[in-house]
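Consider the single chain below, provided in structure tokens and representing the form predicted on its own.
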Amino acid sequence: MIYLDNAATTKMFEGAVGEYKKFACDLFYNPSAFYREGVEVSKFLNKARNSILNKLGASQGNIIFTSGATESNNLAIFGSKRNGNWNYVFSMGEHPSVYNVARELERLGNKVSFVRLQENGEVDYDQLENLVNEKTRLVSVMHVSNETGVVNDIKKVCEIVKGKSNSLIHVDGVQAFNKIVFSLDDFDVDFYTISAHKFHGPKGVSALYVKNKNDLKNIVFGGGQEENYRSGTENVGAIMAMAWASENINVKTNFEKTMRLKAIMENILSTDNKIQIVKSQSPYILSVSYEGVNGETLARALQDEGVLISTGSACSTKKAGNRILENMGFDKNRIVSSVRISFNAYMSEEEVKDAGKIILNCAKKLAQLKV
């Protein structure tokens, strides 16, 4: 079986397997306890954070253990919010944790805006700095996008946003930790949302970057761990998971050997006039979309075949049409026929040739199915 939805979720480490073992079954202990063995892990905990803000290129602010993703992007959002004559600003392109959110913020009485997604699939910023004006309360625009792999300027995001108002600018960053080049200190970002699990650490642990605490507010009550920001004993093994994973990636190193397979499965692709691909930045996500052939359909064949990719984001399945590509000016035709093809930086080239074949011999038989 060759796995080509790591945009989903990533295959955990077994160092980090080990580490989360550790942590569950040796030093177990509950790190809000009082005597000698809670307080080592609390401090176990402290350097986890440490780690995480030094991998972020953060000289300065903090870092909150939180569920998921999910979790931190509803706390930096709801979080931030204060009551007053505030308006929301959100890019189209964002997923579902973030751009659901915002609709709520929209149904619960709130003035939110959405800025367009340009051809290329990054955001529309002259539209995002017409949208923003000293009322904004927070933007949120998302780094890499789950869909299509395409990056955001987001140092150029913080100077529009920053250079109109005094925004908190909060930016989902899950596609984009431990997969491309880049250091907080350069942006002017507020709040930033990573995931375990899509840089092979453990499912049900993230972490919200904060520079500034005074500008959120917690949206669980409870005992007060993390420092009153998110109540609930902390999940101590997958954090620790989390940052062993994190410490031991290379993202450079990384980076340079998965653009090699997304080139060769671009490639083998692009033999075949049929075949549209979205260029993007990051060269872990491939969007592409193979003409006459429904996506789900290709999705399920290549399932019998042994390759794993999926049709988009897994949080939305279940859902029909798809959001971002809509909002790129797509046609129909090409979203029903799009498919998400992911990498993660140790496959083998042997493994991305084969599958780029066994997908374009699948999408061919299917279309002439379709004949």
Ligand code: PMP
Second form
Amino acid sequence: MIYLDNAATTKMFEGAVGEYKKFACDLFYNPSAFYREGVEVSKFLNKARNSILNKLGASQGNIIFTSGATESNNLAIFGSKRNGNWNYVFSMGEHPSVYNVARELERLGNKVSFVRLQENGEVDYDQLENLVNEKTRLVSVMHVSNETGVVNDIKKVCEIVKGKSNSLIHVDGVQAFNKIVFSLDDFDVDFYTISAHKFHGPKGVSALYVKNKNDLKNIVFGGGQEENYRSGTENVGAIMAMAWASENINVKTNFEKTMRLKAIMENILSTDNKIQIVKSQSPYILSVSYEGVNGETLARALQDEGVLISTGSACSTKKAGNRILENMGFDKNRIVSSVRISFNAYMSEEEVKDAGKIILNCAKKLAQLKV
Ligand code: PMP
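After the form predicted on its own, can we look at the form predicted together with this ligand?
Below, the chain from earlier opens the complete complex, with every other chain and molecule after it.
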């Protein structure tokens, strides 16, 4: 089986599993406990915090551990919301864990506006500039699209937003952290979300970077863990495994390797002129369509051939249409034909070559059958 759905989730590193086990079986103590063992575990948690901050390239700021990027996104948005005449600005390209929060804010009576995407998949920076004003409380623009691999220019987003307002900026960096090279010190970002299971860590654990804690209020009430920003006993094993995975990834080396993998796939697929490819800067995600072939039919047929891909974000497969591709101006036919192929840095070029040939053959066969 060739697994090409790494944007949905990745296989955990063995070393990360070992780290999890260490904190599940040996150092299993509650980090909030007063006795020495508990204090020792809380010190490990703080080490993990510093390790994530360091890998983000942030020389200042805080890390709050949560149960996943969905929670981190909810925390950043609901936790920074304030009463009063504020408005909120979101990109139309966001993952449902941001987009549906935006819709909920709107339903609750807040002023919410959405920035369209350009044809190339990046947020429309001119429209963003028009929508932001001195009453904007929060702007949320993702770093790398989970659908297309398109990278937004976060530096530019920050310049535009901070140039016109005192608005806070949230960035969903789930498909960027430990995948593309960047440093938070180069951006004027207030909140940044990461998710461990996208970089070979465990599922159900995430970190939210918060530049200034005064900008945030807790949305979960309880025992006051994570300095009261996220009550609930920390998932210590998963947090330590996340930090282990992060520390053991060389982002630049992996980027270059994955770039070669993506190029191999693109070269094989583009030998057929019925293939349309979305150009994107992240080597980890490739969105393609084969004219006249339904994407879901193709993905299902490929499953029988031992190749696992997705018809789009795993979280939105059940929804009709595709908000992101629609926003980029794709016609209906192209949207229903779209599939997402996503790589990891640890697969071989041979595997990608084999998968490329299988995908192409399968699509050709289906095109002849007109399904
Ligand atoms: N944001 C993006 C861009 C994602 O790709 C995902 C995962 N599909 C999430 C948020 C949600 O992450 P989690 O599964 O950790 O809640």
